[in-house]
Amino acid sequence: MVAFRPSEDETMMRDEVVSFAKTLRTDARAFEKARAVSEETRRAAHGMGLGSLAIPAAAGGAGLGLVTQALVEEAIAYGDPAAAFGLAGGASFVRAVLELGSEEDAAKILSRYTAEDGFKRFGAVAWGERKPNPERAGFSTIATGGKITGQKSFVVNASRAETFVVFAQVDETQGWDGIAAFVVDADAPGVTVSPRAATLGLEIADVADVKFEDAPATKLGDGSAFTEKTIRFFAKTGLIMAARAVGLAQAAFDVTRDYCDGRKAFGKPIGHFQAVAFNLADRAMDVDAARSLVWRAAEAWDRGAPEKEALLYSAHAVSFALEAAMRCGDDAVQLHGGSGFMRDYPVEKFMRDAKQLQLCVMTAEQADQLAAAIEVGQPLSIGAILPTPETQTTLV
């Protein structure tokens, strides 16, 4: 028998976060205008331990698995899909330290995010670059002699971060096999953050470029099995984005269903007309299928399934959930008619946020590449299946 039913503890935590998410929905427009989550909200989330679910107990966190994280991330996104990007810690940064660093690295670096003032602290991952290197595969950002030089783009929480995990080239002759990850302090000499960018959606996410000029850097981890660890980092972080996509899709569906049930035409709710009813039914199936795929993948990681199985399930979840969220957001606007693009209703924000979620961590296309590579037995390589300047850069 196959079952993915949350445990009693997981259900209790999800219900608690659902209550918290109601306040996020109420404040979503104010947060979007401010391009940040309020300190009061960040403090409340920190008090609930939402930013430290994955952080090991040795660093003061809960050390919980991906199923719990997926449930929590979905609940937060149901309130406001952008809010999670403005809460302290940062899913990408924490996951990078956990997957690429040692236990000692995790305890040293992440303990700051579980401290009493942890709600003020942000980390960021500097992965993307705007243009491919014209002379070779790999990053243009170079790490040598304990220093990093180069420019990274599409960095989430760039101006808020006190620490970066920076991916850089250490061996220019090895292409994507010659990269490594480093920890760089934001206030170190040689680090410059550009003004934050204006984005289509997810306005709370603080996206900017970061320039490194001989910036002091400390290698993260020992570099062993680096390709495998990096792919695992993207798959697990992508799964968190997929959980957020499910929350967004559910919110868009619920708001639209209620609208179609309340608005009447020709003497009956518009949801009773076949064209609208079929659309709602399809989007309900999207939400349910996406959630099931996310739970299946998270459960596979938590039970220690063979890595390629967990990677395959994650690829399926990421690809489907991101596309499902976009369908739900798009159809929500369509079924609201002229009201759909008015900011009196939340659906236009759902659509914009869904589009930008599709460009966070792994795109559906990259998830498809990962799934296909596993299915046909192709060796898994960073350049072939991950968001690189040579293929399609994303917000990480």
Contents of the next structure:
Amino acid sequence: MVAFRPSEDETMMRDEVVSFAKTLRTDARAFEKARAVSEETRRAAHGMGLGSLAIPAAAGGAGLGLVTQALVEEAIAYGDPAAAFGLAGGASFVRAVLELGSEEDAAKILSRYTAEDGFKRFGAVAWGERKPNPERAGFSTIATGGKITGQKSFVVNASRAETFVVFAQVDETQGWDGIAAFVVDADAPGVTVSPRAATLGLEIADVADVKFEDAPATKLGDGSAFTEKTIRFFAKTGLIMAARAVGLAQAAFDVTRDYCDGRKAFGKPIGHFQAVAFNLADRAMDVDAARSLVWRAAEAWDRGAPEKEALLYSAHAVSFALEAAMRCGDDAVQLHGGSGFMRDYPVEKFMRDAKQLQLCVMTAEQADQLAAAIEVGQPLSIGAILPTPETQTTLV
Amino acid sequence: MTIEFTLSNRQRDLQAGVRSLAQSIVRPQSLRWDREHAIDEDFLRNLARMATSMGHGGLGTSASLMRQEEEAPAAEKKPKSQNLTTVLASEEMAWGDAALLLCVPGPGLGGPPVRASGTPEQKKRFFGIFDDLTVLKWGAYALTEPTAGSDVAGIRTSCRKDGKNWVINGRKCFITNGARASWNVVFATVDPALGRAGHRAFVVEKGTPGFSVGRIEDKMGLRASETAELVFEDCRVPADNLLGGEEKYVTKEGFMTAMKTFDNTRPIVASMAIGIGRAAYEYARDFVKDHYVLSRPIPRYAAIAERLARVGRGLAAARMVTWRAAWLADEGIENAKEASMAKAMAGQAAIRACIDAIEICGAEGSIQTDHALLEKWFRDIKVYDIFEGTGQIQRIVISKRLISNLKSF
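Condition change, the form predicted on its own to the form predicted in complex with its partner chain:
So here's everything in the complex, that chain up top.
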């Protein structure tokens, strides 16, 4: 059957998050200034179980699928796209543990995040590096003898993470096939976090570099099917970013639509001019199409559709939704005119957040390369389709 | 109910059936039909028979299904997913040949207004002629005029009551199957000053005195489909042919009849565009597989990959929006905005697909040969952003439903 309607449970959950997200919109500027979501809000979100939707019941989570997660993430981002990055846990971190670790790993690592004081805890994924290795393909960060050495960049939640999932080279002769994932405690010896970066948007995200010098590391998972699992990690986390992009796009659209109703020029509301109305119509199509693509990809994963199918739908969702959000943010400022440029209105933030979101986890370009590789039957390799220092870096 | 995208077995079977027909029988003849400006009658006869047995008649629902629907008790009416099923089949058939769908015998675009507004007697009379499947018959829908295209309310074709007849004067143009149709649903006005309230819809039968066919158009694409000009000179139509009877026109009903047709047909037209776009996309994708040594990527490869992916996701997005519009119709939920979104997105995504597919294939993509239909698809697709409401009209429909108190621009 084909249906575009969330179930009753999903609708109830979403409605609850929508009303919570109204407070996020109110507080968005305060969070931005503080570069963090308040403890009170994190506590409320944690109480609603928002950070542990995907975490299996064995680790104290709800064990829900990606459709529910997409609905919830969209609703949060509708309130404040940045706030989604400031709630406890961390979408990338949780997903990395789930996809790359064993069930025991997940139970052991994630149960701290579902505990009562989980609202204080963050995790991070240390994936990116600033420059390509000039000698060979792969990361410059090396893992050997249970220790990691190297510098990772563009790490979301870097300065507040308790735990890192670190990707490092284990076999220097194997290029991108020679990497593995490790778990490193933030307070372990040899771990240094650089000062937080100032970013264009999503200030809440807490982006910094992390330096590892002979830091003790435990391997995450058994390393089997590593490339497939890593691609799945990026596709599913990218899909969550796409769901946030839909929330951002809808928020920017709604605020702008209301503005066009109220703002008058030449004796009538500006929405009554075709140049403005058609622009709104185009953005409405962007939002609706992006949401449908996200739902379709999430449903494919939840249903257990063939891997390539789910990856292809995810790639479509990621590239379309990220670009749609950017168009919605851009046009939101444009239609507000000079006022849109002022921080009195939320749209300039939506626009900055949209650009930043386009650089989170997977870019539209990478999603396009993934889709094309599936369609023309190219092997899916990390070097060709994921964000690497050799291609295009992202915040993970 | 929840969010899901699994087709029913019936839908999957129909999709696979139409796909295999499109691939093995339709495509091989596509270019010949295009050159000959016609499709063999025997072929159309077989297709009509098959479409009826599948409960699917190309544009809209087949006549027999409309009849059944009329006669069946309410509880037994059409299967709930009829719109979505039609959308699925249309995409597959258009993938084979788009003009064919416009040539399928049956009431065509004339069906929906008769179904929506006709009296029981009218439905019986006008749909009844399609019962004999051995004789090819068409219905058509005549709205556009030389001076009124998108501005439907501005039609000038006049009608006045004269005893038991109505007298129609004026011209209609760009009417699909208009010349060969057994009847046309013709929109005319009792007084242009009344705007939409002055509109009347008539079923004008072939051979009615004063009705004649003008020129047959020579088109960029969809050349196998007949596009005709219709001329009405003191054309006398019996009062029984006024669609819905006179009491129906106390309000703006006449115009609404014209418009209601579109909420159901726009997703179908959108899915046809997606079918053509997908054909072009798959052609380019296979061309890339065959012509590039993928183990030796050249700089052009990544650029092509991105271009292909953009086309692919554009079509995927349009398909989702189209499915949603059809699903809303199946659920009995108002879908005017979503139907227009589907039409607007699909037209553009498919045009993009055809333009980019030719670019990717280089010179070879522009050459007409029997097995390379890219240049044909490029010609066929353009009108999908024009007929059934241009992309601009779709945006008017959409924005009126987004912006407060917007009556007109």
